[in-house]
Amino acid sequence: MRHLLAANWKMHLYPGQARDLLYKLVKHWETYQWDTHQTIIFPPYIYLREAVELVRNSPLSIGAQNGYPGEFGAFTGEISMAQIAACGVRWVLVGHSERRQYFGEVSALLQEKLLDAQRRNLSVVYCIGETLPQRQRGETFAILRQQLVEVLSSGVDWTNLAIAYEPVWAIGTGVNATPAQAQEAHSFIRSVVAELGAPADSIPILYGGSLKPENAREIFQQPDVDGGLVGGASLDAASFIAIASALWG
């Protein structure tokens, strides 16, 4: 089944409130008994082993936002990938477009986290999407199968892989992505993965810009989207329900 949902919290919400969010999800997930529903949450890190516990029994599966790879080191600041496994938590993301563009994270690195994820057990959402003056310029497909080959040439795991397409002109900007153009970015990802040899029909394609319960339902309907990776609409229990309705009726 390629449907998967995920909450991205970022850098959001103070701990008694991270508590009750999760609290809601989880008793939400139980009573409707979607334990057959993908679903993962990225907190911040600093509430990571309690999310954990947490879900626990529920359908819920909890992720890291980042990870740096390999066990220990003289990192400050930093969070190893083994570390972030022996907490419990089963995904992490790799590549986000704020990591990109805020953290300077290039493709070497990306490709270097998600190979250490992988071989730490966690699965990987790996994000790509392009800027507003790359798409402007009629860039889309040049950058998005940039950012897959680059990463994902050598060495993955495809059964621990879901890909989430953000196109960033579209994240936090009211700017929506039509359901066409995040249908044609999917196709297109979908095509290129293909051709790197993955079993590309299992394997999920995430939407991930600005996902709302007022656009959920019609991106969710194209036939290569497989599913959300949501932001600030996450951080409301009956948003992310609502959105996670419309994936699942």
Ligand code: 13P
Second form
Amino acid sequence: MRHLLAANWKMHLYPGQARDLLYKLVKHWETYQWDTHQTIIFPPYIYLREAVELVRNSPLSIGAQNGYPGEFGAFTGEISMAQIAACGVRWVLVGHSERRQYFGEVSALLQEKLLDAQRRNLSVVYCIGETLPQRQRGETFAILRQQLVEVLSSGVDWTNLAIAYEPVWAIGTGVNATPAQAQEAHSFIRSVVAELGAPADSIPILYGGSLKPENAREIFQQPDVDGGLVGGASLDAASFIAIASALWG
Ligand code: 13P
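So the form predicted alone is up there; where is the form predicted in complex with the named molecule?
Everything in the complex follows now, all chains and molecules, and the chain you saw is the first one.
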């Protein structure tokens, strides 16, 4: 099933707020089916274990926003993919533009993270997207191709991978990609992963960047948009539920 919805809470919410929000989502997701309404919540690390408990027996699953390749080691402040997996977490984000931009994460590290995550039985949402100057210079496709090829060129388990197209200029800005811009990028991404040997028709390609209840339906109607990775609007139960309804009706 290609449709997938995800909530990236980033560095937001106090513990009580996180718990309240997740309770509300669990309650609503009781009305959804396991196989057709797959939804991932990416809370801050310190809420992961409680979140895993709260979503037990729900079509929601829990993901980590980041992870370090390997099992154990002297890497103060890091949390390994193996530790994340051992806590019952099912997914991890790799390549989010905020990690690339503010934490200097480059393709070689992202590839290591992605392959190690999959080795530990974590599924990966690999995020890519161009900046505004790159789009203005007409480099969007070249950048997307580079971000795909440099990280997905070998050893990838395509059955445990989703891709998120998140144009950097649309993240947290209130300016979303138009449905046509999203479709154009998504169909290009699908063609590149096909070249890389993926069963491209079964890879979920999610759109992220200022998704809101007001714009979600039109974006989700595009044939190559298989769901969304929602930031700001996922911090409010009603708006995330409205986005879910836009995806699933
Ligand atoms: P916003 O929905 O807040 O623009 O964030 C998108 C995003 O970065 C999700 O990973």
